[in-house]
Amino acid sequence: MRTSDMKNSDFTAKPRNTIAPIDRLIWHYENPDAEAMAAAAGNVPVVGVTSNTAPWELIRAAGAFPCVINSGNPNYPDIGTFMEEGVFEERIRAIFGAAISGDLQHLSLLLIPRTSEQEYKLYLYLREVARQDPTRRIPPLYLYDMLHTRSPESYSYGLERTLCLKERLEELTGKRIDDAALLYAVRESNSARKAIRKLLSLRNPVPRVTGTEALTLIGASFFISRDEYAHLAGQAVEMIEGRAPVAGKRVMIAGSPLNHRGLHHALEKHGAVVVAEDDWWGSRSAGMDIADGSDDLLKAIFEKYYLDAPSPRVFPFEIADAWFQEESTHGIDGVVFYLPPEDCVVGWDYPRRRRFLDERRIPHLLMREDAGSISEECHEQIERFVNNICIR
């Protein structure tokens, strides 16, 4: 049986042990809800965040279960009642169709980053369907305001917000975060993010594992235990360190944030290997670890969110184009730009790119089509562009 046609209960009547660890990551990527359903089952507060920006060390020494939501309907019948088409992201879509239809009453609070313009509306819109029909089952809502423009004013706000942040997660478990919990929950993540970083360095420049697998396991790290994750990833780095190179000319996607691996599966069935992804999703998931001899962890906690997480918010543009710049000009063959037909941020950033590109030779294609249901169109440009990019 193939690990794409596991259902849960193929998973769980299993000992976890006979289960080899690259598939259980790969089956915690396509079921995201798993762990959380479980944890809420088991009477732990389950708290959902909708990106990368929320502090997940403050979540986890509250103890609650941290957890990304990346599930939903975004054809839910009630979402074309409160929310215009063509305006949001899919996966924005799904996430408001989930909070709206009940989908989401396991999670005891549903945290949303400001991360991007479309989170701040989502919230803004699920308040607006709360106060209009106060019988629809959303869970909890809490706005984390920080801001990523590189400003004395924008820091000292943030580091406000994220002391709130820790007082209203601290009310909902009744567990006071203390140096301890927050040292332990620190200590979790950057074993994470170790591992992480060592499945990054199997894909460039000599790549072993597809950015289509790549992507699968990394993501997986959002919907399951850090410390879990930290353990079955070390062993997926074990065996794929002995694999093969994988051909292909290496290519990396930039642009909007992608959930999901099709984009992936249509590089590589033509010929190119996906090495990295510029965006929190996949290469940028990880970045560098939280300092946990800090004084101050909660500071070190905030620090790590504000200067170390990719955002679409991230001024000036010299900061938000650093990691872009220094990992297109290494070991990198060409660059594809994914910007869906909804966007309306990243295409800003688009034009200076693209200029950078051009003024090193380095091949790119923009994509403008949905990633989820790609053309025969699309396919024949994606292939011609693989064709013709020389490696370097």
Contents of the next structure:
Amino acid sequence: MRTSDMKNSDFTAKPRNTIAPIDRLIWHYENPDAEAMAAAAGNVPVVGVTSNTAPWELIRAAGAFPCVINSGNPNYPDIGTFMEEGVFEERIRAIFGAAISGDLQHLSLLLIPRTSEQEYKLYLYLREVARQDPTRRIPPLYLYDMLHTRSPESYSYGLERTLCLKERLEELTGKRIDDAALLYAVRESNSARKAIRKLLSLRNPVPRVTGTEALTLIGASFFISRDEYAHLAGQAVEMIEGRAPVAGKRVMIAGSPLNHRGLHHALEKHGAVVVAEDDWWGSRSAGMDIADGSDDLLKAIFEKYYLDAPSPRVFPFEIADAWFQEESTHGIDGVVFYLPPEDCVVGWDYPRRRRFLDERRIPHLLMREDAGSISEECHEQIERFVNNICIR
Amino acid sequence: MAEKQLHCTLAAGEHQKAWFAQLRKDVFEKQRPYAIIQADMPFELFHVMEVPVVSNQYWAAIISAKRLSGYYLDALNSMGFHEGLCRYCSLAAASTLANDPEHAPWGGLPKPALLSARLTCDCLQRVFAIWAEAFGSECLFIDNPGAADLPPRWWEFSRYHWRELFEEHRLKFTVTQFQNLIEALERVTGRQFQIDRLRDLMERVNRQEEYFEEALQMICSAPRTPVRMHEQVANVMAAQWKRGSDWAVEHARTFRDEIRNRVRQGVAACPGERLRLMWVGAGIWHDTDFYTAFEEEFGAVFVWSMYLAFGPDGYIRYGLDDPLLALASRTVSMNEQLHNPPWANEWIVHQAKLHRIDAALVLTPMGTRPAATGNRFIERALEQAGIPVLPVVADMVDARDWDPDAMRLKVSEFLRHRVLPHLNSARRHS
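Having seen the form predicted alone, the form predicted in complex with its partner chain:
First the chain shown before, then all remaining chains and molecules of the complex.
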């Protein structure tokens, strides 16, 4: 979420239960820190995570409140003292800014998974700022070093790192993570996944919700308890099911992850309906359930994040491209590749994925502008692209 | 082309050229396998298995020095790879994708049996996989575990206490990755890996780096540097690419001897040396004359780059009862040691003090952005140590955005308006 999307996180302003579930989910999406701050105020340890490959269930089973960090100002003046201009993604800069400015002091732990190399650097940078200036109110840091290459060695290493994380969380909360707690957490998160999958089923092949709204409703799951989310999202699904289909060319977004609604909004303003995004913030946020019947729940949790969570480090290409290839050939009229100016990773995938679409005559558009501030020229380009798409 | 003062610099250049010509002959005529690998790979395993290697960065530097980077990067962009993608690590791949051997330096890279890289950034598996596909060659990756525990003053522990310096789980994991690589090399060569040969090689690498350390100490202690930075780099890297080989150890000794003779005879690289400069980052391979451009007017001589200094501190490992584990410790944290906080900033300030540095230029390569991380920490640490810093935004291999005159003017102004007044003030106070 961009700064412009966000409101001040005042957890006391949380909407009452009588307010419609869709509005409540929207409120949580727009106030990403609110529930975390409320938990911290109630003396529940809060563990912030910086992206999607951190095991939510372990944090929950330890008795802490897990939440994704999606706040902060990427233009916070002190960021430039430490971070090189134009080198880090805006979202990473924003998290860094929030951490060094004291905005994350309600966290008992900031858990940084190795989803991307930039997050590893974020860990090293924050660790060093904390060392050089102990007066800054940076929360304790933890690097969850799960590797994403598909090899037996990376698997064993990741499982071992997950065991270490379990110990660290037990130490943090003083609560032993037993099988009962793990099972409870797995079932809770599975219920949220089920609700998200239902929401996704209302996007394609017959869209009954816009992409902008869907991203918001899904995104709320990162900031509130998953019990509450499953409940609210379930109610939202019932309401959306009764809606008339949304007219428009069905577009998928691929490329760099989008933690805000700018591009969805722009595309839908010009007659498209975004029905999928190859991205952990949207269509790929839930994935499959964790097997709650597993006799080794910790391993099952690890495998969920190792095998079923998108990351730019997933390799080889056959695995990294599988979701894109499957989804782009099912009910998609066109694809928008989003490679923002700071991209230096996903651009390597673009020619290969473009070729895949060309071979199937699926139209596509490359967008290199920052989706947070789309120019008039780019709007015109989007409009032309959407107009020229033939519904398949 | 920058002046070469040392005999061994010419010898290093000639050796590299002859070696590559022989490699092409061996590969084309005798089908001998060779490999293309990233610069931070364990070259030692390839040497032990007698598989010649070409470093990705070395080849990129050659292309750049031949002023061909623009041609190849334009070709890469025309294939749909956008201009913001990393240039240093992809330039050599671009020279293959362009498929134009007529243009390529020294006839171009022949098809390797293997390409391999450590995954120290999210681009590398992509670049190497695309490259391997273009060649139709096997590609093998070494995943890179992250460091959570980075104790201060790593260089004081790296030689004897490397087991404690690097986290045990990282070393063990890296060894498993090396074992995969060894299996691949056994498959490629039909030879069996011998651990004793690795131990012998590691001992020779130690000897080589000890020679480099002696050279470095003379550069630190001589009244004026006996050897310019760009000649250090040429000699050191020619040997590091083949580290532990008879030629490399002998070349390191020759380099040390030639420097020692120059020091004994009171020969300075720049007799008018008044300012000692540090270059932080990879070299500007397309304009090496840049490094001598400030001698005449300012007596400003580049005396330090990471290339010589990292040899002794980064490579020497004593206690080789488990040479594979020792090699893992040499390899596993190169990125943290050279580029990222806290290790890079701490080490570079230490080096600056050892070398009596007056000012530093720090490269921020916006064309190779992952290589730019850690720079603000390095710049701040140097400034806090009283060393003025000029950040240089440029690319190490891509000359397209490099304006030689403007850059020389910028450095001159920095020396004139920032460094000289700073030094004069410091001298007055002392």
